[in-house]
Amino acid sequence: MNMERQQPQIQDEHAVRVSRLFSGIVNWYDFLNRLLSLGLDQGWRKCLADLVFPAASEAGGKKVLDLAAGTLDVALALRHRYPGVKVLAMDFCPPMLVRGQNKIVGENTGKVLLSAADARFLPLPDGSVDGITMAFGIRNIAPRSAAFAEMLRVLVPGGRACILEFGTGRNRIWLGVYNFYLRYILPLIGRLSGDPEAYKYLARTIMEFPDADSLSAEMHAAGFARVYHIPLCSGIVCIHLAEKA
């Protein structure tokens, strides 16, 4: 097993810009997630958590890495679904984790561990986590192949990576209503955050994101076995699942 990797400083322009963008909307993040998803985002995260292990009884004492952990909604969904797990919540935007840490109360205290980290350079040994989740984060990483390689490295054999992400805006969904929403409504509502550019960026990344089959091919190329996806809400979002051989 390799020793822990030293976390390099984020230096590339894209990563710095994305980190600053999320830092700028952190106070509005949870509210706008609920508003922009019409309240569906919490259910999507619950579905993500449900797929990490085949049964809650198998999860006792295991560790789950939640990447792009944000304000910890997925981390807490994991703890609710699998009370015996410990969650390592990592995000490369520290203000997001700070915003979410007041949600860690009661039996979750000491069971959700926070760390600022770049998904492309995880400060973890090989084969050190039993499952991985990521919600609405893979779009913001470039190159995605670096994050997939790190996920594969830190997973135990047989472990599962579960990624929740918007479907591509290139496909017409609900007769184009979804596409209209992305282009016009999402940026308009995003002005509530005080940073309309952030939600223009969000809409653009969804529009440009590859379709589910293409993302599966990327994960296969990274070395994952048994890659598949589950569409939710007619493909507005998908859960991508990939297992380490």
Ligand SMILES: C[S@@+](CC[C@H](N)C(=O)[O-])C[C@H]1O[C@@H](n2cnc3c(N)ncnc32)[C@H](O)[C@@H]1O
Second form
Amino acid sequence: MNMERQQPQIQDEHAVRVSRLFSGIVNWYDFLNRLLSLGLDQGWRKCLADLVFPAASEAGGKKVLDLAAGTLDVALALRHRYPGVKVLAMDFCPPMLVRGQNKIVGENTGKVLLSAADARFLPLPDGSVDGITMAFGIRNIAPRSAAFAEMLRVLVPGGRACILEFGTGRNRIWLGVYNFYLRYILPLIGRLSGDPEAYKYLARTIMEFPDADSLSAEMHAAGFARVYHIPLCSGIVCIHLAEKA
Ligand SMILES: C[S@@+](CC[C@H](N)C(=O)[O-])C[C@H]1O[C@@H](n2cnc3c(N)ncnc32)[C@H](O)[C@@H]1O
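Now show the form predicted in complex with the named molecule, given that the preceding structure was the form predicted alone.
First the chain shown before, then all remaining chains and molecules of the complex.
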């Protein structure tokens, strides 16, 4: 993968900051994901992958675009669920993709194509992918509407966009235990990464994220049809599903 030739155009301060933030925590990212989610995060990604196509038998030869692909855990979950698919994994932070590249071995070799790209400016033709996934990416993107418009543009009609994201931290989940965790425990453990500010930022983006109904309304307003969401773990995370008509 020639990351230099594929450097995405990062055009605003927020995006530059987010990309730098993930470059700074890349070595700790997977370890802290497992630790901070108490080992639940891979199961959530598996649920996300399960929802892209109605049946594994329908997925042979299809292309799935994984946006904000990070260290490629969703790409691998997709390949595991649908052995016939090719995955196009895009992220605007090349060090995250490079870190994940070591995981692409065996029968996944050659089936996951990596590309440095901003979800708001996809280097893909209209109607060129059969499904889209994005895990824990959308809350970092501003404006979200730009990413939704690009998802709709590159999806084939009938294709599904599946977005996994934390629920808003404004709901009291498990009598407020989750909110306490977000405010105090997550930034504390995040100090392990050597960049406590990064994990404070992550906690803040979760707390400020819109609730599931509001996000569904945004996706509907962006032009998606059949928008709905499925909460997991009492709404700690939520999978948002939407189709292109
Ligand atoms: C929390 S990580 C999620 C990574 C991976 N999907 C996972 O499940 O672990 C968020 C990722 O989104 C990427 N990202 C944020 N904004 C983006 C954008 N506008 N375009 C592409 N990638 C973006 C970051 O670089 C980072 O790798």
